[in-house]
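Okay, so here's just one chain, in structure tokens, the form predicted alone.
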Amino acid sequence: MLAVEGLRSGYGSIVAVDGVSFGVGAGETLVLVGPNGAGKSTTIMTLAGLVAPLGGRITLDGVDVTGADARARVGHGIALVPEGRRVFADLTVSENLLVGAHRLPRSALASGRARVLDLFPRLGERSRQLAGSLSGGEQQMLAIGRAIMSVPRLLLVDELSLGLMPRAVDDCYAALAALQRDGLSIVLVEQSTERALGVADAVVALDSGHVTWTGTGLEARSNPGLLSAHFA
């Protein structure tokens, strides 16, 4: 459903990722591992259209978008959970939730507005209240919940438990299951690799820009010592 090829990308004259390939399926998991300063973030903000592509290409479904912007990437069907939730503090929970589906006809709210809310039933009571002043965890369950708004295909998340209480990391998880169970595809980048690779269908690691190793889910499980050797 999404292919990556040859992706160079970074910021001025500095190249962060060189080279990336990669592919997912509909109703995959992806997930990039790798030490800090690998280029997870780089690759994840370079697919939304956050990061202009340097080279390479990247196709969904067969559509080259490599030069779209993220606007235009919303409408190909790919959503950002940004790192740091990025959730519009001065805004309640329910005008952040319209923020993620400002392009869907009026006639799509409530469906959108309630598959989240069956998700995460909390913000359903927090509907009113400030998004700022939201626990961490509960910030974290409405950045996926403005995602979905906009009815991807694609899900990118970046830092899943960053920051969160065990709690608000499993309601997290199982949300992103569910997800994924209606046929969602998903790029993650976390963290806490073992909690990742728990979910993860296809596992790419990066260094220094580069991948270093590619497998499945369950390779990646079954070798605690294999990815920890290829950040050495």
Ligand SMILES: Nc1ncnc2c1ncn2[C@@H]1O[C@H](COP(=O)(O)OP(=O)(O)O)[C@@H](O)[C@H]1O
Given for the second form:
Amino acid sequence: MLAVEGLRSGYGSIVAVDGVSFGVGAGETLVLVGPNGAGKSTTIMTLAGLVAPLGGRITLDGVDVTGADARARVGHGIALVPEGRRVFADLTVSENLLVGAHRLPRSALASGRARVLDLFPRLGERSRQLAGSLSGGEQQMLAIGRAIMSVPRLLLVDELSLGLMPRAVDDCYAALAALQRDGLSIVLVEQSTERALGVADAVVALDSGHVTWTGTGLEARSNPGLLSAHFA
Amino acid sequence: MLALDLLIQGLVQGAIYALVAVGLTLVYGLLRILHVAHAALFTLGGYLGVLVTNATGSFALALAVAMGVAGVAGIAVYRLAYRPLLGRSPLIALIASIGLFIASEEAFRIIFGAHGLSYVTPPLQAQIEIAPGISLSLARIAVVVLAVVLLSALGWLSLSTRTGVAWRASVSDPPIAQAFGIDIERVRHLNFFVGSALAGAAGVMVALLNNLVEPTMGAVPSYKALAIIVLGGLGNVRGTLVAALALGVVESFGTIYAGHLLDRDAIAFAFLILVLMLRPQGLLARS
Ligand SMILES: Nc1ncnc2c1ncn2[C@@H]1O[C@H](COP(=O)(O)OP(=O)(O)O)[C@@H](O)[C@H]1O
Ligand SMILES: [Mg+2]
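Switch from the form predicted alone to the form predicted together with this ligand and give that structure.
Next comes the full complex, this chain leading.
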């Protein structure tokens, strides 16, 4: 579904990701792990079109989207849950969801909202509250809900559980499982790897911008020593 | 009765400040640029108001033309002056903006003369008694009505339409807004059009109250509007409106009660300095 070949990306003269390749099948979840500064966020932001690639190819069901900007990417069915959640703090919960559906017609809003509120009933109670006033966990739910509103085929999630209370982490992983059952393809970045490996179909470990290990979720789960070797 | 009269005069002045300052705070919110040249669009509006009214006899048409042309000119300022500088330090855009503002004053002087223009037959001059002993010209009433109508329309646009929500999302986090398909370039155009049209309307109304437009008429509104948006908490529209009205009222009372010490503009700045000493984060700081 998603194919990344020899991706090179960075900021000005800084090359943060170099020669990264991986693929995600339809309905599969790929987990990207690696230490701080490994290039996980750069990879995700490049997939979302917010960091311009310096080389390599990104294709989605065979369509080359390497040169497409962020606006075009969402049209191709890519949706982003960015690191730090980055909800629109001065907008209400309901308005944040509306922005998620920006490129969809008004007629699609009700079904999108229903799907999000089904995943996160708490957002319904908070719909008129400013996103900035929500707890970290609720903001992460909103960030996921906002992404779901765009009716994506591929969901990019950067640091799902970072800084959240255990209870909120459970809620977010439960939602992720529901989205997996719906057949969504997912790229998940996590530093706390154990939880993430539990939902992984495939695992890619990054370090200093390079792939250091690739395997199935099963391999990663059954061989914890393998992964920990990749964390200095 | 004097107090009520002063309050009303202050609100009229504050309404004008609000129309000018809102555009400035909108630009700051979206681009983090101090758009000094904004006042050139205020002046442009004033000139068009007088010229079109004198040519056609219709003040309403003049107002519409002034707002439309100022709005389009605002978009041109963005495209020609700011867009090429976006990746650079905001100081560079500020310098470009100051240069543009000075150049605009000279352009008005060269094209229309140094002595300014007046309405041949000033419209809306009738006096109306709004309370016993207090009468107000139709022009002053029109200033307040126009400001309320235009700012309410802006409020409706930004709060109740998808375009407005996309606009505010773009102010809040431009890259993420783009990642959900918002065309940020369109948002910027809309932002400059709306802000500049409001400044153009303010220029028309000031030209009406003074029955005079001149090349330098933008200078005082320019620096006062800058001070107002700081007072309102840079980029905060509600704060800007409150600060504009407060400044209008303080000036109005100040000229009567402290006018022998300081002139109107000095009172305004004494007030601004005082407030910023007490509340450096602006009048309506966010939590
Ligand atoms: N906006 C940026 N500008 C310059 N360098 C950056 C920027 N963001 C990240 N980097 C650098 O790129 C490298 C990879 O960072 P990142 O992709 O954020 O890693 P991770 O998400 O795995 O922690 C780091 O060395 C980091 O310092
Ligand atoms: Mg990161």
